[in-house]
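This document starts with one chain, in the form predicted alone, laid out as structure tokens.
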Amino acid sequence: MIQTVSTTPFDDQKPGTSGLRKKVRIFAQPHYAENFVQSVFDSLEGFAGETLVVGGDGRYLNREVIQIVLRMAAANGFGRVLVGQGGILSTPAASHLIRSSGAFGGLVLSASHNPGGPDEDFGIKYNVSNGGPAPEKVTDAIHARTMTIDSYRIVDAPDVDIDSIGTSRLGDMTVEVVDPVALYAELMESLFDFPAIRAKIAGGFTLAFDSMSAVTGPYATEIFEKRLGAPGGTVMNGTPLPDFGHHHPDPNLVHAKELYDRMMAADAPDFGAASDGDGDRNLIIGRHCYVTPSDSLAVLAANAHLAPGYAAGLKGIARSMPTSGAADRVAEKLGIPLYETPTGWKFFGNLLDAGLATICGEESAGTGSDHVREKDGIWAVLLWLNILVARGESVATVMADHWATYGRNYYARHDYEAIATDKANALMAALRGKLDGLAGTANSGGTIRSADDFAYTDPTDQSVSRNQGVRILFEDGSRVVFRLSGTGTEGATLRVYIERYVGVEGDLAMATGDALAPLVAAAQELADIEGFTGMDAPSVIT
């Protein structure tokens, strides 16, 4: 039976780039994920009878809301669901799912990278048709709805079993209970040259994934140990917790330590990689070597062609504004068009839903490509391991040999976390109000070429976006970028962006530290960062 509950809105289900993020206490509240669900779907028009995904990274509170989700798309008019088993869809295969099924949409359940257990955070996301995030004007109108929402509509049913393969009826309405990992992996299949890579693990070839005990634990485990043959044991931390082990599920230097540890370890595996709470975002760690995320993009561009999926070569490279200019330099040899977008995989979604592009990536450790509409860790991973096979080279000397070709831009993220807002927004409202006389003026980072606020006009439909970010470039090619993050729970994020451009015949064997510590000192000079935010140093360095 379809019950409508009145309910009063709440004011604080505006959703970011990645959804709506909240600790679990608050989503726990009542009515509080019903009004965001109903919200959503009071938002999207032409679902009756039509396919809804639904699906989450196994955090706290994932199996109760997708419950709360199954009886509400049945009382709305949905016609079928697909879940994952026991509630499991890596953002990735979500995606990938709601495209090969023709699905309307889905909610995806997931505070990517943020830590999970009931004192933790937790997130929903809404995905369009394509299978990527939901653009600007979706959020919008579901933010809008939120603030007048007076009433939901959910069935009072039972559980749906969730924990077995196959179909069952709620109400009017089929729920269908879905492999989580096997489409996806056929996906991966599809592009990679996996007889390949099977043979040089065969040869003695040695790697290493850290899932975080998070999404990707069998999804990596079918690939890596079941289909390319590498022995039990290589995916750890494969068991998907609640609470992620206690694990901060974040795929960077400081949160996977124990990986980073392995490989600069005498006897290192060849390889290692890990992925975060979701499954879209990698880390890539040769022996001895570690891989940025904008090098890391670059040299996946660069050497595509390498990979059956993508033998035809890129149509285009996209990289959010933050990340480094490396990629830039790969599309110019390339001769094919660089996209600097905003913050946000819905900006790149565009770009590949037009042909314009075919890998994008960001700083923050994401990737992909056109094969989904999200970016994606193991995809990552397998192209990392696809061209180190063709090439028949370690990542380090993939590295050397990128950094003698294109040169090497060093760069760096700090991030000063759980700041209060408005000491946040303070510091970027008086940073914005020094643009306009920066440009010529000289500090610890050098002489200043030209001083900005991000804007991005989308060539797909061109719509714009401001503030996206205040870029600071200099003379020599270097840059600084202050912008706040929108994937925290509590407080603000203030990230600055480092960057230093040296050229083929510079010194390409720097540490990174050391080549960058004039912007460092530069980027307190411009923003005043201890005085706004009583922070010495950043919270993490990656």
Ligand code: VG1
Second form
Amino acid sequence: MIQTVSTTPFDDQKPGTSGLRKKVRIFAQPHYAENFVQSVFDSLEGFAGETLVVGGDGRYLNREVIQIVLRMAAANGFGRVLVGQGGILSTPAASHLIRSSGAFGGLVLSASHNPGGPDEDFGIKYNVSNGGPAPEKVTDAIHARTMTIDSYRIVDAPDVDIDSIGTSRLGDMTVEVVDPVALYAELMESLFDFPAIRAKIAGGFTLAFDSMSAVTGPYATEIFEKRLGAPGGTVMNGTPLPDFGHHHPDPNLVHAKELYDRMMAADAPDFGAASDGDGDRNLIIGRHCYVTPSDSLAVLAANAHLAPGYAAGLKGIARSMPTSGAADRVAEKLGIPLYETPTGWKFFGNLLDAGLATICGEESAGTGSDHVREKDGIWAVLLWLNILVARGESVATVMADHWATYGRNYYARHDYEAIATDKANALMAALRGKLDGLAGTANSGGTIRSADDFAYTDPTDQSVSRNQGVRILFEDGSRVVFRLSGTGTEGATLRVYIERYVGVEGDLAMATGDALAPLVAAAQELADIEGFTGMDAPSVIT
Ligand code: VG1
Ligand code: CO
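Return the form predicted in complex with the named molecule of this protein as a structure block, the form predicted alone having already been given.
Okay, now the whole complex, with that chain kicking things off.
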């Protein structure tokens, strides 16, 4: 009953920053998902009889692709597949399940913060046995295979029941449907002081968590409402929907506006947070106090020792290059190393495996630690809560104290979305073309100290990743970074990252827009964004 089906390659199956993401109508073409899944399997060795984990964020096409993966895993010789009940697994929960079950790897079905639904996005990402996203050498091999594939293997069988917990057979393979939440919730309980947080909530501390109709609903309800005793309704938009209720599940000030407005209201809760489509990101907003993701990373690193799971201290901190230098100052004070990696969680895995770093983060609202090999939204929220409980202070007080200790990295990201790809490429090419002559020149942002295209050498295996973003560094430590997004599915998105550091003696209470205005002007002068794109303002500022 194993069938070998002839196919021809698709020329657009190159994985981006985080897996292969395409419009649903592309993924739904005959053979499209099958080609990619077979290309993943063809790029791996030694999985006969081994375990594969599969689950996703519940978006449109999730269930259909899970059935395809199950039939193909059976045909390709996996011994067992663990699938989240209903096809649900948040990205961090999938990472934990891979690690705790000793699986060979996992397929995570998600396009994360991209919208879902029949006209929106779907995605597939392969994670390796450490629970983390496949490194570049694996994604390169997968891509190469998609270009030459001529057949795939699939078992001819009816759909497997993925809604009832339990075990069934598919050909020679076992399918185990598991509770997607329980193991993950236990892991969280092992890291944080749940009794203290619970007592604080019982004492009247209020919180709001926006699941944005995406995967974290069941996790947040179990953890915040059931285990920590927060009242019903604490979790907003808590039911995962295939189209996320037409929301864009990107936890930023634009798309999580409902939460933002609630946190800025006169009767705001003490603490607010939101998570993205697949549960690996977090947005933190205190009562009347927005926390930039880069600052959040720095605060978490500076205070992690207050949580039981991190009482021994941190081995190191890692951040993506565009993330602000706020964490660098914490690392310096703690006397631990700081690693600067390209954008994307796949670069953190080796550092975590080697015990070089304990906490990692990105400016895009992703933070995590060595408890899994993905970023983890609910983890970050729990660490924040644990810190607030241990310090007995509000978010606003913690932030003010942080800046008074380390100075403040004013920071914003300006996204220019849906640019024609050729125009975006031309802009980047023109910018790269003038990098060599920029040092020593001046513009609205000040005098440029250096300009380069970021390249990263992994300290554990010496692999090199080039062209990871253009950096313009100014004499006073300010910075403008330009790169193109690797997760979009329509045209190109230009991301401009703007940062200015003000020391403890300086003005720590400026409005971010005012603090960054000269650098925003400099970005325009350097890259002629309006000339190339016709856009005189970004689509999204975060
Ligand atoms: C974006 C973010 C990056 C993140 C990636 C995946 O990538 O900038 O920091 O790791 O999304 O996150 P890009 O290439 O579009 O800038 V997730 O939560 O969407 O999987
Ligand atoms: Co995500």
